[in-house]
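A single chain, nothing else alongside it, follows as structure tokens in the form predicted alone.
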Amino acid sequence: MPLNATPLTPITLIIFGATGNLATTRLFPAIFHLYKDQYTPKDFRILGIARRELTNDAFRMLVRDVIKQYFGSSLKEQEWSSFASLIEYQQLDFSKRRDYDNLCTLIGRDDVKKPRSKLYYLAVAPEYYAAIFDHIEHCELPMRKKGVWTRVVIEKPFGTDFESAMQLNNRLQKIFHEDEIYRIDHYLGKETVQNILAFRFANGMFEPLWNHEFIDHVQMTVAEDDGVGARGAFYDKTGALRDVGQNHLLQLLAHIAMEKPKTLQPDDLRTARLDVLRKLKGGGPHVDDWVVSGQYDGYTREENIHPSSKTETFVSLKLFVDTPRWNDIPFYVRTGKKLARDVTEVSIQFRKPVQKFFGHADNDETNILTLRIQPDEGIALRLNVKRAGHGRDLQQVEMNYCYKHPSADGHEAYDTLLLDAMHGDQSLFPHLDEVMASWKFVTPMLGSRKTKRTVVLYPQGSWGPKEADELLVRDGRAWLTGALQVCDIHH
């Protein structure tokens, strides 16, 4: 539950792109979960909007199928019937104004009796944003009335580079106020990401060590074992750096590297993340010294991919955070598709003891702290201890904390973020300044990529190009993914 949560007013949730992959696989299961556990308001309405020609009943059956797939035998018919009664569907061509006139009438129908708060969710490709903004402004859909609110949730990537992100925001802020705009990065809703702050600032044993005096380096991996799938048309125009690097990776880094926020209130959390994003710098004099771009073998044979595409499906970076806490400490980050396994984790390698206290019996293995974001969420710490028996030989042991579920009550990232948006808590939503700071850092890399097209092939099922390994090898280091077990239930 968000901080300082108050009872919710009547809400209409309007989902653009309601038949798409995001809405069906993520949003509707999350909405049903919140409804089932009584987190939604008593007066709640869901309006699905998409281009497909569907009746209300046909759309409800589509939603039921995905919820049934998600919840299985635990789905009770009475709960579903009650939820289905909240759902309506409206076919709409995003570019046709007359369709929005019908939408305006439909949304405003219930406002005649009682004003309702509106939460717009744009689960559509970014190229449709401008048209949607233009038309909802024409219909005066974001009308503000006393006692209710209007908010909009926008999926990443927010823009394609610094300039386009600024143009998109200028257009958006002609309709919505900044406190009404929720730029969603679902990684910030993941329980283990939120737990980074608790782990750091609620444990006196770790925060004093969280700096360059005790940490050797930090590694971050966001790896997927599948390919682009049905997202080919979108992905080939986007690439790994835009799709994951500019948002997920840099937001994870900000949580690891931030200074202690003044409070846990939204403004203070966002300021702490922003301070990190503004202090990022590359790990070498030339972009190619610290950026590796790769493409998995077979990508150009995927559906809706151009045969000569140079779009990267993998990117690895060596970064620094130019603050006293992280003086000269490298952050190695990577993300990619068709990699060896599906895993997201952050590993912090501590420095070796300066003095070989145990002499020849000292072990060269360092202490490692790993925070697993997904799957099998948990935290693991590797320690050196004396081996049982005679002598002073050392061995490595691991201490694990595992989540049985993504969170204590079974809720996942989109559940958390949707609930926060309804309550007006922007703590887990990047501020415009964060987005722009990220793009300011990332955009020069995009320019280099377009100019030189240095994209190397890597085998499917590997950990990416060998050049990404060399980023660390030349510093006398190696990737740590898989070094600790971290609740590996599935492996």
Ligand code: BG6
The other form holds:
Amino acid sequence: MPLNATPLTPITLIIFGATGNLATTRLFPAIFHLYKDQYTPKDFRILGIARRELTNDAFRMLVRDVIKQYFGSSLKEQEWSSFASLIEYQQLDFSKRRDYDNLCTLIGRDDVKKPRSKLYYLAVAPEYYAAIFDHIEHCELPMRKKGVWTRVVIEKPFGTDFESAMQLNNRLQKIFHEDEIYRIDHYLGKETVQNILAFRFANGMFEPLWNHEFIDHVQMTVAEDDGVGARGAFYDKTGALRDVGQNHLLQLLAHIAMEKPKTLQPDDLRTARLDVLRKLKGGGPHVDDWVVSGQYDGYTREENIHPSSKTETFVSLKLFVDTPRWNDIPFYVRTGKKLARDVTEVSIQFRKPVQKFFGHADNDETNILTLRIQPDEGIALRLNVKRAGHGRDLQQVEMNYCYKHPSADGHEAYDTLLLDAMHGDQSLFPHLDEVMASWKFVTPMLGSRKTKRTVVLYPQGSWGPKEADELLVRDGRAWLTGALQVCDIHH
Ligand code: BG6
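Now that the form predicted alone has been shown, please provide the structure of the form predicted together with the named molecule.
Every component of the complex follows; first up is the chain already shown.
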């Protein structure tokens, strides 16, 4: 999809947590990329805020280093220096009222000449949200003027469970209206995730088959080969279920399971996703029957991880979508760190033909459709054909489509979403109701984690605990990751 190129009015982008992992690895490269390709407004200011004592120049150097790492030798000095001139830095202790007075003055500094729109980005740990809202409220509200807007982008996870998400929202809504709140889930900004809808609804041949009559089951894997790295302090409080399960994984599922949205307008897209999230149902009477949690061996020796931590770095679920389309078709989903490979994909296994009249097949006759979200992005379909030669045996073959460029002009999810937030397009940002519906489904699993379920250790580089395989084996099925080559055949 081409990025939105409509001209924008003057904007000040205010990033809380500007020296942190998210801002440095994702946000600044995205902002620079948008700037370089002239998507940002002509009149643009970036205000980085963090606890570290840094001068403007020192902060700019830090940003330069991350951008350099990202763009390498394609970074042009002239582009960098004009971008650097937009950046300012303000040191702030998130809980000190006095620090915010300086900040308010800085944010509002240019409003005297011409009112500017404000985009706040909270790239800090969730425990700082309340203090930030308490303090910016008194400077933000008086700055509101006709003809300009204020929006806030909040990172996932939005809250830590159903109750805390509700409280966070109540707090937020004292300052911002729902149409000013952008709850980010960057999976929605990925081209390959957006393409799920194009694939399903722009090809008349798939939609008639996309239901329990023709599909045996659906699988989703969001696997990473990396561990928690430098994010131990955040991760140990969060775990895989909150970090990826409640958001990226369930949103991916919503794209696969949704009914056709009425239109592609934001409200209709959000409603279509919400209708799925509201219908999620656990795969058995007891949470422990359909949820498997694991922790990779060596996790507790990582930096900033409690030595007796029980935080899960892997989670796998069997669940259902209680709609007429899906009836009793299971969805098996899993996500984890330090797994065998870095791969995010959805596989749909179709039912076998009713009547078997060909001879021997390589494996069995099921057709499988795999949508590879990343890396080696593409789509593969496993089909049966006659094995050449004498006889009537079958052979399985794969049809593959590989994206040449899975993103528009090299722009990635954060670029798309930041730009959408500047343009006021909320389509790819979950509505409060979506977030609450996923928490409603996930929260009981968190409760059970505290009480009885144990977290099973798994070896680094494996596919997680064997109990996650058993979720499928019990049903006579197996994980399909790696069954189709998708686009890794080219590497
Ligand atoms: C983030 C999680 O939201 O998504 C990380 O906090 C995870 O733990 C990341 O690594 C995965 O994103 P991507 O775009 O690399 O698949």
